[in-house]
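Have a look below at one chain only, the form predicted alone, in structure tokens format.
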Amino acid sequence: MTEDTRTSKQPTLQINLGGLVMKNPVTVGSGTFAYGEEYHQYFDVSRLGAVTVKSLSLEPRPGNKPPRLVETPAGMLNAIGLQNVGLDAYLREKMPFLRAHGCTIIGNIYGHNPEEYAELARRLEAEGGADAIEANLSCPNVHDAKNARGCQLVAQDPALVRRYTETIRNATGLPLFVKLSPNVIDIAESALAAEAGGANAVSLVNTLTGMGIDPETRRPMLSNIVGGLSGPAIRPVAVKLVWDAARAIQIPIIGMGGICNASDAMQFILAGATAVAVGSYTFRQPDAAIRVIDGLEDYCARHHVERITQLVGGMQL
């Protein structure tokens, strides 16, 4: 690349995501990056704008029984079932590594009711376990009781989204992000509910509900029967939903769903996302998120963009 194709100075990738300052707009999808230490053998995890940890519950969860993963032509189905070490073990055994390496931490949390979410957020803040909270209201592969309106996910009921968000908001002063589901009729309703409840940003999107059947055995490929579809197959859907939400809300968006490279990430940013998360592709290319960071910097340089925030919502119509 010749010098005249670049800006005169290095582009600025720093962003402010609803009160969380990140050195660049790239994090990782919760559940795809464990607690950070596992990937440190491939790259310095502190280079990430933030590390989003695997969903944390108050007590350890074993998750669903195997088989829990099924490869698809352009991604994968998973039904892990939010397996995690629990909050106490995270604070004692996992969080110290991230702090020792200077990582910004987004603590993804999961509970069975608003009070459990609130307790998780409260303790993470009090014990320095996170710099921001991401409330997972949209996991499609756990068997919890349906609510009174028949929805399987909190994120499918805007009234519940607002109630859960308000309860968590009242429990913590940390930036609060709400992770929403694509398995809804109108994503704007859910996003507006999160905003009204006090969220500082929304994460879009979690996995699409899917399933696979083995024709030879005639049995489900996943023990849970249904799971969440992720990977490049869902990217066009995710980009569109980010665009829909960005036109409805004033708070920032973390865009995710099938991001493999900087070009994919730019689609989300141009659609209205302030930050992006790299998820399933890290299983195929462990340093994918770092390549996205480098690619975004190169994109800004080639297009003479001084600050990446100038590109948010910048799709030309």
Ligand SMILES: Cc1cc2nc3c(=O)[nH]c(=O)nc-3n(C[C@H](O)[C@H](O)[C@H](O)COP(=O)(O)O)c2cc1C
The other form holds:
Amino acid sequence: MTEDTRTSKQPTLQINLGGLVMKNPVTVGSGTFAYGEEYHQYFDVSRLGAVTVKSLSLEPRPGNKPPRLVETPAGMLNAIGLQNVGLDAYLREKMPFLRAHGCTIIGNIYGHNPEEYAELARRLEAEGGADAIEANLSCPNVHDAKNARGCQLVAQDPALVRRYTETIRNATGLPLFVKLSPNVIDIAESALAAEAGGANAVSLVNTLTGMGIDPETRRPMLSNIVGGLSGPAIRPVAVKLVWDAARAIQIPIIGMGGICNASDAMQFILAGATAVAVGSYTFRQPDAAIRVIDGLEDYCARHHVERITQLVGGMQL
Amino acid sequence: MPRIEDCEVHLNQEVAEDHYRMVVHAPGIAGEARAGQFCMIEVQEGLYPFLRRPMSFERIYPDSLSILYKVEGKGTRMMSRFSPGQTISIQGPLGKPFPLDPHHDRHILVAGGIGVAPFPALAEAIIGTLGRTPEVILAARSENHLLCEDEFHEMGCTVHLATDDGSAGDKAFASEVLRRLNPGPGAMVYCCGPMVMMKATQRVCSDLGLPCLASLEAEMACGDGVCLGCVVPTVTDREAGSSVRVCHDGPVFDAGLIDWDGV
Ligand SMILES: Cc1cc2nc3c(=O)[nH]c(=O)nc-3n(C[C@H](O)[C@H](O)[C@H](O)COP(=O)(O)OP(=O)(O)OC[C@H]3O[C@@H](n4cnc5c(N)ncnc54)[C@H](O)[C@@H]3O)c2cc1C
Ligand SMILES: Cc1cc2nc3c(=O)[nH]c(=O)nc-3n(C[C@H](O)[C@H](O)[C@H](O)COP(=O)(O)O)c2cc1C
Ligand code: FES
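Having seen the form predicted alone, please provide the structure of the form predicted together with this ligand.
The complete assembly is shown below, putting the previous chain first.
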């Protein structure tokens, strides 16, 4: 088959995500793929539209005490506490691998205040550590967030979302994505705040807060007591939040929450997501994101759709 | 390199109450697996249980693997219903194997309950690679929970039995049996079992000035060092909260490295 006939038949999966060109709309959830190296043992990670790295902070973080994980029906609760190697070690030891393999990198960042986020974004841009920035304003597992209870997130206050976004916006010319929390009354308000602050896209959703109690010991199942729920259990909630946000904002959406296969991914796309991320399911099936890419291509071919972007927000009412 | 392999179940038999031995055809994984490493087994195609279950290699054959497991909850119960001929998905080999150090003249394997699971493969490796015959302290709740005794005897190992209720061997904990053996310098201790048992074994080893390797357990999501869910605290740099990943940095650790009070 010549290249020409191939491309004329092959649907185009390429997207432009708020200025970040991706060869397909599939990335991975921050924190479910580390920095790419481990899963490269199972498949070529450069096939992904982008690799989203584990949240990076200026200094390394040790994370929470164990136990940090508990399985739940069709999902899991985690309270990792943003353990990460820190920006310097990332740039020195992790990023070169991703660059050597030609990966598009979404640099997910976490800071204690807007200035730290800005500094992270600035340095990632200056040192070639990322092709886009994803600001995690919504991790439920850190006690040093806004208050000591670990349950109030920046993403839960639209005014803060806007202020944080503006500060990061002023620090970087890279495409800026803001990752929001599902634990809000009105997701449209959060998304509008990110848009007003200058975000180029929003990531929906981070984990839902949850907890588990062992009835025998009467103790919390996680040392942090509360954690974040992910996996297929949250998918219907996440699809609905994407749909709500999509009707309110002009900027694109990266949809995630329980995606296991291409049909799951299509729900997010039809609800209004331009890109999707595969998260926890990768733990079960390391090449899940690749299967989603292949499945989306197949979906487009079956439905005679030339470009995947034609399907964004395409739910038929 | 780890891989995901569709494996045919050859055999899945109850060997003691709630304990099963499963043999699967897994030429890819078996070809690379070494004693102390583990695999992640998909217990069913649906989404609950959501995660794979970590299991050690009891024996490693040229193109198959044997898994010895205890029914603990829903996942292992589903495993107990696998039937011969069925195909299951296994990911592995994962983690670091037991280091085999030729400088020791005595190798003592201390097993508590189902913690014996990785030891038949280890005994075989010590015999095959180091040309030494290990001895085994086999401890369990009661006589009918003592596993693999015959296997160790067949390999020529001396086996010291201990039970909590005295129904077989000494009525003692494994660590007490080890202390009574009072092995001299040059011995190497390997332990696997409940956390309290490994902690006690480490204490005995540190009293006797012996090195001790422990094979740890933790709840796991990825098994590949990615999620950071399976960490245990270490004694190095306690202030900084340093920890190791059981799946990737272990599951076998120098027991002196682990902060047993924080586990
Ligand atoms: C590296 C490693 C190797 C292992 N090798 C073996 C083996 O060879 N044979 C064997 O019988 N078991 C082994 N285990 C333990 C085994 O993985 C658990 O017993 C199993 O995952 C429980 O699953 P379940 O669905 O039956 O239990 P669940 O219904 O999920 O839980 C039942 C109980 O088991 C505990 N549990 C759940 N997951 C784990 C876990 N990963 N480790 C320890 N306890 C857990 C829970 O806290 C709960 O108390 C190993 C664990 C690890 C980490
Ligand atoms: C173990 C684990 C760690 C995570 N760590 C991060 C993180 O560091 N930063 C972040 O923005 N999101 C983090 N997330 C959230 C995921 O990126 C994703 O938003 C969420 O899990 C929903 O997708 P899923 O249901 O497909 O997993 C983490 C999720 C899990 C399960
Ligand atoms: S189980 Fe994921 S890091 Fe160990």
